[in-house]
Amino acid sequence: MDAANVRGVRRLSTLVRHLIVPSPPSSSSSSSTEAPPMASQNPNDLVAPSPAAAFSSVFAHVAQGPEDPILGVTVAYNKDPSPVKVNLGVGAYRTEEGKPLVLNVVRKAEQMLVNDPSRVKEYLPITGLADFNKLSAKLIFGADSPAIQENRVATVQCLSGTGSLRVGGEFLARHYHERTIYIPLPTWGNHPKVFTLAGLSVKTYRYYDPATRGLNFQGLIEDLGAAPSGAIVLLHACAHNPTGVDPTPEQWEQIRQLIRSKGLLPFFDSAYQGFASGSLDADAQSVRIFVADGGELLTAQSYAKNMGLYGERVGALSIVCRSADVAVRVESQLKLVIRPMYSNPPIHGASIVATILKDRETYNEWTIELKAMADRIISMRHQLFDALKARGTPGDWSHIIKQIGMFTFTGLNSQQVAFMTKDFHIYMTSDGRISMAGLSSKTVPHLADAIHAAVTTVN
């Protein structure tokens, strides 16, 4: 052993003598044989085992959690080596080549931000970026909205749509007299979890009719009519997830009248403004008719889909109040919800949105790209419908072109979905929901073959 190694072993030996508590001397210790010199031992043998090593983990009782029913689809898809596999589970836009898309206007806005030497990385206020909040309210409620003009809107930046729903739910659990929220059946799988953990009691109202693969309007009216006065009602502003089924303008007006007559509180989830029809104004009409009557409501906005800012987690919660002074107090309480939750929101994504919305040129560029995305999804609907019709697939598939937005509720059952995954490597949620944005002209024939086979061979 060279000198350096000897010195290292001696240092280690000294350290071990300090760390190991010697055993109490026995009566015969003085006559016992001495241990060999420490320097002659293997240094690896000198490190005392950690006391914790003798015990099992304090988390040993924790059970394996189930995969998220939506995100778990992607996990399974990634493990599949098949060259023909198709992922129609997660709601994220894909190009005709099947690639994720970053909008040109988003890249342009980011470059403008990078080139601005005055930008810093300081914390945002608890409520977020002021320009973002102002422009988000204007986008959803309209530039001429009386609620905005009268300063009756409290808007806070949140962590995309999910965070906006969560903050709104907790605010209601703390400050609203009724803690029951009615959500459509079916709805986005995260809705019941978000509101339950926020402190609300979740109940459902009928929404989808499996027989017609359309809206169960009568059931909706009956269930909301039977809801207790003051209950909260979750409404999808447009492009209902997962069904793609929306009320008509006339039906929306009847829903509005019922909700207002019973004193129910509407809470809109707006995840697809502009992404459904290609028109930002058309996709916001359901929200705006409720604002126009002077009543109160909540709206959660997300820029994940319509600006492709999925990973930036950009969203806003707006609460329309009866008066400006109430809005001020509501905002003060929203701060108290947010501060212990995540303190304040991130700056980058909100800055991208604000840069695009506040400039006329970039705003117009965005609307053009947004419409192109919506049009491609609508085109996929028609291509799939035509392909099924050409194959003579049993059943009426017209709901594919009647539904709107990113998703189609195919009507396929879980056994048929499992068959398509096993035999055709097509991944989708077990309820038969497919993301039309995940399709392309190249993959439509493969999906049509799979649906045809599933319908004709699996009950």
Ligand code: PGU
Second form
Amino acid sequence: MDAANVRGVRRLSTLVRHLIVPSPPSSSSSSSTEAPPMASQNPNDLVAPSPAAAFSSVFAHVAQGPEDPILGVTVAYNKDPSPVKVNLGVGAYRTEEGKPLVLNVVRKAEQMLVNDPSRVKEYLPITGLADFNKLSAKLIFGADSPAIQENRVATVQCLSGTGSLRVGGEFLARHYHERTIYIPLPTWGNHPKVFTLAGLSVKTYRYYDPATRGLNFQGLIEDLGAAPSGAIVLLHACAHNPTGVDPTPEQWEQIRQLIRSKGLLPFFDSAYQGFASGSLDADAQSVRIFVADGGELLTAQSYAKNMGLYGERVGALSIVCRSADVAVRVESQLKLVIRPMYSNPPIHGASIVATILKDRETYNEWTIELKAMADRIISMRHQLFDALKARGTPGDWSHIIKQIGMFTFTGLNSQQVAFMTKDFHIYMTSDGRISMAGLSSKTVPHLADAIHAAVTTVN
Ligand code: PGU
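Counterpart to the form predicted alone, namely the form predicted together with the ligand:
Starting with the chain above, the whole complex follows.
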């Protein structure tokens, strides 16, 4: 459009506005050139009707977005008035009574923080709470990790696991020569979106075999073997989401050898440390074998599940480098990613974590509570398996007790899931994943009835 046309359109729209804006009822023949009377007026009249009000919204074209495939399940659950409804969608721990759990050790740490008058609410540094970062690296890599001792780790506090993945992804998009990241098929639904928006190109590698309901190890090795040298590989440190299927220690070793021999760059997502086996060290073994070989890697840690700090959004990104001077420069660049994104992270959750991790007594208390959560989940697996066996539900359900971590990947299809939601008010993701932590001894029979009905009536 040329300048004359633009002027013409503007004049026309001024005229239209003038014609359709109603004149104030009490005003004395005001013309458009007159200054608006200021005194003795109804205050409402002082606010001229917005010209935009006469037109449709400038956002009128915005289409309704879909609900999130995981968090949207909770939205639907909340709307259901049924007293028997069960939410097995989101991976969030619930007690036997079906209630969210704040760990005792978290309450205690919060009390300590509240009682400490020296605590202030100043901004944290861009990289977060220094103590928290050191303790988080120790937690995932082990206190005796050579990488930590040699100061080769750059750790930054981020907004839980998701924020750590996002910051890591953006750092790689800016500073790493290979922009393709291979993620397992299937994986947590947010992974492809996080990495694509971070500026990486996302490809998948085979991971799960629906026929065996186990790991497609051959497919995994073939796909990573065919990946271009230098490609980034996303690995779930433990308790793979959504399948609950992890490689064995021997398979991890073969994966490590392949990744190192091809010069691929491992990026671990550790959202469930301690939730798989109940042991923090055992669940970090996959990461630690990669650190032990001296090579480089990234790790995104979340305290959402293992400390129950979901809404506090507390996590850490660590980049293990070859040398201390590289780690210093990497950290300086991480700051440049973080500063324009959210400036610096929140203080409260990180202070809770640091308080718990730095004191032997609170640390031990935490491990006991963590183990109790992991054990309750394992007990739910057994109860559900037994309940299906007792009902003679067709199919082999042994994967329920074989799978690891928070989820069972049931093998139920999306129609069966829809049926269970409609007829039994059981809410779960459409891929057939159930969050075992959302179950209790009281709700197991209802779920088993629903699965039995779904399997026997819906194909
Ligand atoms: N990585 C994996 C593998 C996850 O399962 C999750 C959470 C995250 C990262 C992100 O966790 P943060 O809360 O950011 O620390 N997945 C859960 C929780 C709900 C969700 O989708 O965010 C789930 O139900 O899959």
